[in-house]
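Shown next as structure tokens: one chain only, the form predicted alone.
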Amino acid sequence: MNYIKPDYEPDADDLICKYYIEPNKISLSKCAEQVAAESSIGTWTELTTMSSRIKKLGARIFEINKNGIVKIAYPSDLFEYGNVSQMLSGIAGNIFGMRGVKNIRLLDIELPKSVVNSFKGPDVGFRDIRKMTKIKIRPLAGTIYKPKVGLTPNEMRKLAYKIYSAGIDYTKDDENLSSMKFNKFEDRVIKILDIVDKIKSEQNRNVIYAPNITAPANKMLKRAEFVKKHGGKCVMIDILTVGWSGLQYIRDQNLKMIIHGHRAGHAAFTRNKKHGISMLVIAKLARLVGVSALHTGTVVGKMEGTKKEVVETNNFLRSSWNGIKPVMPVASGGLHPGLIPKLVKILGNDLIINCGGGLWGHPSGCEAGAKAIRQAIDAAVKNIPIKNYAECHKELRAAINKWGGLK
């Protein structure tokens, strides 16, 4: 069967994949055909069971260029609606291990309305997060409790009160904190949500805590229900390590809670620019399944990711998409107050800015670190040079003196 159809006009109901392909000792066109066959109806040889009816389900390669960019259209009948796992088993499954392929990267996917509407998307979107916190314009000031692991619930409770009181809007567990001997999940949740209530009573501010519920699916549900029972509005899930079905299972419970999506492990797929899956694709699937907020990169921090990639991903998450609620991007990884103006200039105001070490490492302590973050955000939103703003804000000045940020 010939899978190359240069004159094919994709149908409105086709799923379209954009790949980068490097062949291994065969031509690019032959390699692309092998990919199209393996990801749809074919295999390595001609089949006696192939019929004209089945051939209509075959993938169609409608664009190949000399730079290795290949576009393939897949009839939507190839996919079980509402099932990301099955979809990826086709378009991003065996193709990564084929001998004829030296490198292959899934760069982008375009999903037809019929497929998009078979998913629920976020239960709580980024506009809902703004309503919850009553923060209308500026980025949300967030942090991750540090050290990553080792703190006790009582220690975290005391720290939570200090940083929320000093202006932090949103706190979260680190990706590898779940329920350990030194820090049991239930104890931690009760203690920090007590502080959330205390801040509401004292300051009339609706702050958010995102406890990490990452675990087997049945345990995640119990943890999410526990959080909700104690008044929590948010849970965090390491979406790639629990898997798409685990994430979808929690979303399908309709808990009316923020699902904070951490992308731990993503670079195993995304970092090699010639092989794997792009962060844009992961973001599209995460929004489809139903995260409310998603880590996407910082451009200026410690995590790898180009400006083009991060901006494109963030713009997609906040865009209109067949009625699927938009998602709040999260910038996290190596951030400190001195980087915030540049970050906001690149990524905009619809953002959660998470400073971990850039808060907890402040030379005057965590309260000063929280204030410095808020001061940097205020300077960015007001378009006041950070150097000028720091002259009359000692916490920001101390942060810049330690980590830089004037250039």
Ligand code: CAP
The other form holds:
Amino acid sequence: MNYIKPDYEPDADDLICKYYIEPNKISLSKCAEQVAAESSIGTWTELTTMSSRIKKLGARIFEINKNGIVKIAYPSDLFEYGNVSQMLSGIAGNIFGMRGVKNIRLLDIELPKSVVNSFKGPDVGFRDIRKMTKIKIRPLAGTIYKPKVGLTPNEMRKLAYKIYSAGIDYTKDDENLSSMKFNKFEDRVIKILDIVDKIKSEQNRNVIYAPNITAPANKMLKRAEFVKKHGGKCVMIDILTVGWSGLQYIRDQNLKMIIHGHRAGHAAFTRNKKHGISMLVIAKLARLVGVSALHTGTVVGKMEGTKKEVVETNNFLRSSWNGIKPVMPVASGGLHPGLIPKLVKILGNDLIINCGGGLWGHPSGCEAGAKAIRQAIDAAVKNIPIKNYAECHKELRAAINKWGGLK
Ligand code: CAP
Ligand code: MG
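Structure of the form predicted together with the ligand, please, following the form predicted alone?
Complete assembly follows, chain above in first position.
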């Protein structure tokens, strides 16, 4: 069967994948054909069970260029509606391990409306987060409790009060904190949500806490329901270690809570520029299934990720998409106050800015760390050079003295 159809014009009901392909000891077109076959209806040999009816479901390669960019259209009948796992088992499954392929990267996908609308997307979206927090324009000031793992619920409770009082809007657990013997999930949630209420009564601010519910699906649901019962508005899920089905299971409960999507492990797919799956594709799928906020990178922080990639992903998350609610990007990883103006210049105001070490490592303690972050955000939003702002804000000055930020 021939999968190369240079004259084919994809129609509105096709799912289109853009791949980068490097063949292994065969021609690029032969390799692309193997990919198209394996990801749709074929295998390594002609089949006696193949029929002209089934051939209509075959993938169509409608573009190949010398640089290895291959575009393939898949008829939407190949896919089960509302099932990301099945979709990926085709377009991002066996193809990564075939001998004829040296490298292959799924760079982008365009989904037909029928597939997009078979998913719910976020229950609570980007604009809902702004409404819930009543923060209209500026980026949200967030942090991750640090050390990552080790603090007790009582310790976190005290720290939460200090940093929320000093101006932090959004706090979250770290990706590897769930329910440990020294820090039980339920105990921690009750204690921190108690502080969330206290901040509401003392300062009339709706601050958010994102407890990490990552666990087997039934446990995640129990944890999410527990958070809701105690007045929590948000849960965090490590979406890639949990898997698409786990994420969708929680989303489909319609809990009306923010789902904060942490992407721990994404770089196993995204980091090798010649192989794997791009962050843009992961972001599309995460939005489809229904995260409210998603880590996408910082450009300026400790985690790898080019400006082009992060900007493109963030723009997608905020764009309109067949009625699927937009998602709030989360910038996190190695951030500190001195980097915030640069970050906001590159990524804009519609962001949750998370500083972990960049708050808890402040030389004057965590309250000063929280203040310095808010000061840096204010300077960025008001477009005042951080150097000038630091002259009359001592917390910001101390942060810059420790970590830099004037260059
Ligand atoms: C940040 C963080 C986040 C990373 C994940 C960490 O802490 O908590 O998990 O941001 O990366 O453990 O590294 P720091 P990404 O602020 O102390 O660096 O957002 O790129 O997925
Ligand atoms: Mg972390």
